[in-house]
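Single chain ahead, by itself, as structure tokens, in the form predicted on its own.
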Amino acid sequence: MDVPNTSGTSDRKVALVTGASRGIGRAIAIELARVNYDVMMNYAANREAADEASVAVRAASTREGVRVATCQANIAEASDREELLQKTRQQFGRLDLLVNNAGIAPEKRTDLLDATVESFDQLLDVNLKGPYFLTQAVARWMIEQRTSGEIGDYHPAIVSITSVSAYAASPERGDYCVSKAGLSMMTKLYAARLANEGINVYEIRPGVIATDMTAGVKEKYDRLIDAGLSPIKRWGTPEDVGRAVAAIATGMFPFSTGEVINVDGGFHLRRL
């Protein structure tokens, strides 16, 4: 579902969403279309899911002529990251919002004392190294767009989707926790570096969200939620996260950067 190449710079805002074929990424892309963004949807392997998601994104837009494209890329690979940005430039001519959403869970939950180097490397490559260097490349492009003056009223932003696992210890999936904690720090680093460049950077921290990733532990979390895991006693939805991204995309937080937006039903609250 690629759109034709464009020439020049459009006046329509463009978002790049990684891991956009399913779950949270798909919902983010849909919500961005609803607030009149054109969307480049990155996916790792499942072309069929990406095509289905792109149809849903087009249907969500209220604007005639919305542009949606898909691009297969493994963000852990430098060559794939470069190709993803090249295709975004070619097809849209600009970029206003990067959403670092792509991420993976361990293939199996393993006690910390039995964890493997292979799993650790895989998770850190996809969940942290990929977003770290994709953000670097996007930031350079955004600075280029600002200094060129070709885009009027240009207020770019970068959003990373982390997890309550950035601070809540789960010893049976330590590699995942470490990767999300690193992504949280990445947000602070880029927020500090890019503030003077007019680029705001945000972290959205989901809690227990109903996706493919959590399907295998549904019974466990059903019990925990019922027992009061979070003040709001329900599962979160991908749409909950998507709406938070849309709020940032529409400029609702112009005087905030490095901010953590919890989408967790209040899980982060400490209660006595």
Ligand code: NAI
Contents of the next structure:
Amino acid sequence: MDVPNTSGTSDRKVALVTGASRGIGRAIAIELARVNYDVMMNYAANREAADEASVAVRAASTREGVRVATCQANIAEASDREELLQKTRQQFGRLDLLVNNAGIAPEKRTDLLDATVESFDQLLDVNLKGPYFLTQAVARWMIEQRTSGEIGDYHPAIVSITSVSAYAASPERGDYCVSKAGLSMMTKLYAARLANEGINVYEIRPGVIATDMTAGVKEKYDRLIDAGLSPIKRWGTPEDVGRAVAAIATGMFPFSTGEVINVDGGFHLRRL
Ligand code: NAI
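Having seen the form predicted on its own, the form predicted in complex with this ligand:
To see the whole picture, the full complex is given below, headed by that same chain.
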């Protein structure tokens, strides 16, 4: 049952996951429900997929009266970000965890020398500007919640889903790599700024994960994985990433901030 505390703020932890209608975001929302979070699921456009995902998230929770909501918002748009947070406030009254998951790959892989300004702007808007300013607004709200003292035992956190592309150079999708490298720096910046505010900030760096995003390059990665791209020779799953977020969400890394968690089958290891 949903038990409000004396201030009217629920005593249950709440997560906001961007891009939660499918793929990694959907799995993150499911794993968070499993560890008893209520979840606000943001999605870009596909309401049907978001509704289906919210049913799966609800089913994953063993908690009676788990609260799951969906909210359409383009995280690249300032007014949409504001509305997303307003709705989260109205429906849940508090926020413990922000997961910056929403992201896009370039519509077409293009050699660096032919890359377009349009694709660059689009990728940077969604993958970096959106999370940068959503995190800013969320951080202000989390600080407000902490200083109000209304929520006992409040240990908020922020997680961003970057990619091995934050450091591995792919000249046929430079815009994606630059956006993820920026998101990686964003994690360090907010970690440094928010430590004194009691907010820990983490980066999860997935490797090759089987989702709609990678469906178009499946054969290429099948071959690369077979040939030893990562020491663990398999595709990653959305659940692999979801579990890493759940570990953070359950407070398993209290003395770590700005930390990078590689969920990549060991791809990052240099080998000789
Ligand atoms: P996906 O394409 O299956 O899902 C992305 C989600 O983000 C979708 O729900 C989509 O609607 C949402 N989204 C896109 N633009 C949005 C916007 N402007 N506002 C709100 N939501 C928006 O992709 P996948 O694979 O689940 O990726 C999730 C995150 O993980 C992305 O940030 C991606 O860059 C990252 N990632 C994925 C890897 C993979 O191999 N699939 C590897 C490394 C990182």
